[in-house]
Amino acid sequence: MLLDFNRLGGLRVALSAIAFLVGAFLLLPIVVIVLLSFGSSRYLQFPPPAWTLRWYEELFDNPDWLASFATSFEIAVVVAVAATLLGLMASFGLARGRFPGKEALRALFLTPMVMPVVVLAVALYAFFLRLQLNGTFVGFVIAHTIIALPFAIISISNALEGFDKSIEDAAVLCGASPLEAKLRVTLPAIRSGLFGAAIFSFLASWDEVVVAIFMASPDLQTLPVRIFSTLQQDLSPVIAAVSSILVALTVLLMAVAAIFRRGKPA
């Protein structure tokens, strides 16, 4: 017995530091861009010879990136809330309905999330380039809606097979109209799941550069796509600037939606 106890707890560090190694691995990277963003160097020189923060100020005192800023934050809001709302309703119809092919219409719902984004891409470009909406932001917002969706579906859906039915039908038997109380009882509920399907659509609309590069134009560019083509041209600190302002937005959306849940009453 004491022999597998030893054992155990070998097992137990090996996967630990496992654990670990796999986490360095993928957290170094990110680490050395953020690095990078203070060194003094023109060029992406580590470790760096000197600290500065003159790429930060030349990222916001250059009109190109804040241009790409504020298209890129103004896009993935209208998603978050378009794909919020879609996927409210679509997860109300699939947790709750009772219809043939109902499988077959989630696994429909899910196809963005497992298709390869570049399939999506061109698919959409030649799509809407009939609808003239390429380079246009509700071309834009509808492009990325579409990918968004699956992960506010999945959020909401959990959120409502967490959720108790039989609290929503006692409101209705008080009195309250079905609409009513699932406004007043079954979203206030499920507040935590709409909260994440808000989050996780703005930061799948944010982070996205495949389908946004097929649907940019010279005068509308998200960010990720004004990176990709700044990268073509100079490997400036700029972009680990730019890298890791992404990285602390996506970080402290994330211990938000982590600080919501933790204290979601029980």
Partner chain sequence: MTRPFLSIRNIEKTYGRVVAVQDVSLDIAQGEFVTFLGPSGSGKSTTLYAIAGFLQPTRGDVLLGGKSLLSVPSNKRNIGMVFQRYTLFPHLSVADNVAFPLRVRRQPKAEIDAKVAAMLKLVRLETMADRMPAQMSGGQQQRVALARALAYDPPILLMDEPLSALDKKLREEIQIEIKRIHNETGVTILYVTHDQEEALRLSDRIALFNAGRIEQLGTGHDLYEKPASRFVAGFIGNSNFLHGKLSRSDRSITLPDGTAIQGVALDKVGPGQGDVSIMIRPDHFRLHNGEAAPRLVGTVTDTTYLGEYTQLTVLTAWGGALSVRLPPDDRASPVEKGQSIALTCAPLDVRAF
Contents of the next structure:
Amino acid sequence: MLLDFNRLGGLRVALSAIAFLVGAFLLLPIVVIVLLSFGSSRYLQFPPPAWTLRWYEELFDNPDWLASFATSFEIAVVVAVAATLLGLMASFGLARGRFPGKEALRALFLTPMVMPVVVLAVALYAFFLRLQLNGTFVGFVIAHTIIALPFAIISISNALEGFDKSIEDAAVLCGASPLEAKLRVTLPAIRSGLFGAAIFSFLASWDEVVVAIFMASPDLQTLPVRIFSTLQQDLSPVIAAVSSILVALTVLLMAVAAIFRRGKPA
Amino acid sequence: MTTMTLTREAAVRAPRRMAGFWPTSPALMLLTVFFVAPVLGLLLRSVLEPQPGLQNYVEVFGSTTYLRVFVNTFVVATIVTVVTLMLAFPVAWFLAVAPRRWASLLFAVILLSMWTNLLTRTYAWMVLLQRTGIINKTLMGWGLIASPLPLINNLTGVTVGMTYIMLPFMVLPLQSTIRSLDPATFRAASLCGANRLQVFTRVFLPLAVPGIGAGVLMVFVMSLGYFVTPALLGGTSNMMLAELIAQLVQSLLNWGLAGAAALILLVVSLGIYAVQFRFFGFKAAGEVE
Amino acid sequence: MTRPFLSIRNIEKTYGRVVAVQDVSLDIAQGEFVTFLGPSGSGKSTTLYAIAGFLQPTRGDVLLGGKSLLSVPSNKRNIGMVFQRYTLFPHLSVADNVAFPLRVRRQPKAEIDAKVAAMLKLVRLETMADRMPAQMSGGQQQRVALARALAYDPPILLMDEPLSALDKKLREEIQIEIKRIHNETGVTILYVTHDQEEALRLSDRIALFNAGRIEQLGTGHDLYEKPASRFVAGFIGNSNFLHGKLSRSDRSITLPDGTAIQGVALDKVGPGQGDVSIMIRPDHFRLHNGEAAPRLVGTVTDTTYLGEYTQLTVLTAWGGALSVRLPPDDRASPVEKGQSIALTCAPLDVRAF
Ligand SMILES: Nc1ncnc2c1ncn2[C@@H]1O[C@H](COP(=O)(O)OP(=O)(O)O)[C@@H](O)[C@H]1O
Ligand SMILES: [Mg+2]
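Swap state to the form predicted together with its partner chain from the form predicted alone:
Complete assembly follows, chain above in first position.
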């Protein structure tokens, strides 16, 4: 009865009310920011006195913001590819291998996800000072790949564990070499896991702030770094415009994911 | 014939001990060089700089300034965890039992907030909570308060901002646990004579413990080491550990102390995860979605 | 026998201390249908996997046409296999699944198309060429797997409990299909099952596995009528096991109630005498007609009329329960519960172990 919505009685009202309020709490800031990005007030008055596209114009006229968009995107794409490839290989080892220390290795691979990012950020910052990798594209890619790798491994491992190895064996017996069997049978069969790995890795890099704050140089700033440093000065409405674009991208991504999920055979 | 068999056996046997290991080696190499080595390096500096010894730890544990940071970190993490659990439990319950349409709508809102850029969300709360922000303006407009409430750069601001960010991480494990409960258990309990409250406290809550445990530990540990939101929404008087580490490195260049603080944060965080691993298994500890 | 086509020689496979298969040897002629029958864990799959090349035997050899297969990798062995679990490639249509082995062999498109059509016709799924595996029933999927495994004309087809996930009716239907396909293609089949009825229905010969060894190899008739061990007798068909005392001097066995049976088949008993275990099939009993020996007396405690025969439970004088199946002609005077009954059987049908 506690699990039957229609028989909850008064609890039903209470649960619904809390759910509604929490939903509003989660949605409110996002809606307000999107509205403010079209508002004319520099001081983010709400409701906006008038509507304008001024902040978007300011954003698109500023080469620094555009450069940060491009930088973030390029890094995230490279990270998505790198983390997915490394994660794919590692997942094969973890799912199929039989060697001592396998569980310890799995724990090591997942550690960057559960440890406080600030420790990783400070440690890598010190290390990169010596290698002169701070503020470089390669440095960002390395740091973000480490952060993204656990997400890629989890996504691909789940898919791989749900895949019956006998199917790959069948392909080998059909005459395919072990590599060919993996390329032509196993990879297509776990493609949703690979797709998930790429998306999660992309987002892990695209949204990453902490490591980036330490590593960024004036010439190479990812989008989150530029937002962070701008925020420390003032709450410019240009950030509302940037934020709205990011929200729009998130919605787009969720829609794509939803379509992808629906299109997948059950 | 015998020798042939033996040679073949030897050839097959030798690599078997590490069978299937090599595909993990590129990732292992990356992590060894750019993760394990730098982190160990940082931790080592805590006992090597400025000179070898434990003086950094003496300083960290001895000074009231740093002790205040520790206390504050635990207080904030605890408050955020408790508030998040209070809000997340009914929401997770709702998600598990409500009509599909409403549940998926709320689910979409949760995912949207979770996938929205972290700084976007923090920025939004800065705008909402500031002195001249929407919340203060609205409350004053309704005549509920005479002068703006201090909502930002203090504990209130951090709590609101962090709760907002942590909610999904509490709701998701909880709702999957509640969803997996078998209604027949509940029917059996009430047939045994338990009333609603007893069914809740004696059956529902105990069965939901794995989800609650997973969510609470994850949120608590994440809050302990959180950097961005406290840095932007918190005040100077309630600095948290991650900010302290950043400040020690960026402004004070005190690597030894930073290493010591990092070690403490790392030991506490991974220690809590190790406990979770013991009690709830690997799956719960590694769950993201 | 002519020169064996497939020869399994003293295969042994151990996993650490666990002995999965020990000293399994078997020669199979071209076109033969041989079944590995045995309880779960008896080493059937392990032997099959050694032939397929998925595992390297610890000892022994597998020869095909006189040449050792062991150094040939699985994908070069040219062996067909249908697995217990459904192993169709989930992202490929039925036709593409069947075409897969031909594509990896880089055959010309026209040939592939023709072969795929022929194979789908063979398993009677012509109309499903464009279906995806997820849209098919388990039975259909296994038929596609069969078509895929036969598409490259392998000299041997291995089948590892291919029907065990299907329900009884469907299983019998596909058994008939397999038998037909075996006749049409003449392929040599090695089939694994733990279902004795399936084994008896399909096979030319059966290798009965127990604890990693072949307990007996022979036709279904051999296994049923001349079981080589108590295990075989118990595994194939129903049997009554009784205790008896063997006397070597007059080659007779005495049951606990004093009934003596003369002329029992003693080839499976050791040289000594004394306590032995004897086996009588339920359908080898007849009503005693007044002259033949032996004469075994008991009380009927249960009768079930089953059309083709009547199933009786008979309580013997020493308190043992016998399962007895009487054919229709012995039913003339209906046997009733509680009635005393005298039974007999041909001494050669009584087996001692
Ligand atoms: N990889 C393995 N490691 C250890 N023991 C195994 C392994 N594979 C099979 N075995 C053991 O070998 C024996 C035979 O297994 P199998 O050939 O699969 O039996 P069957 O197919 O007759 O059911 C079983 O006792 C099983 O536990
Ligand atoms: Mg088996």
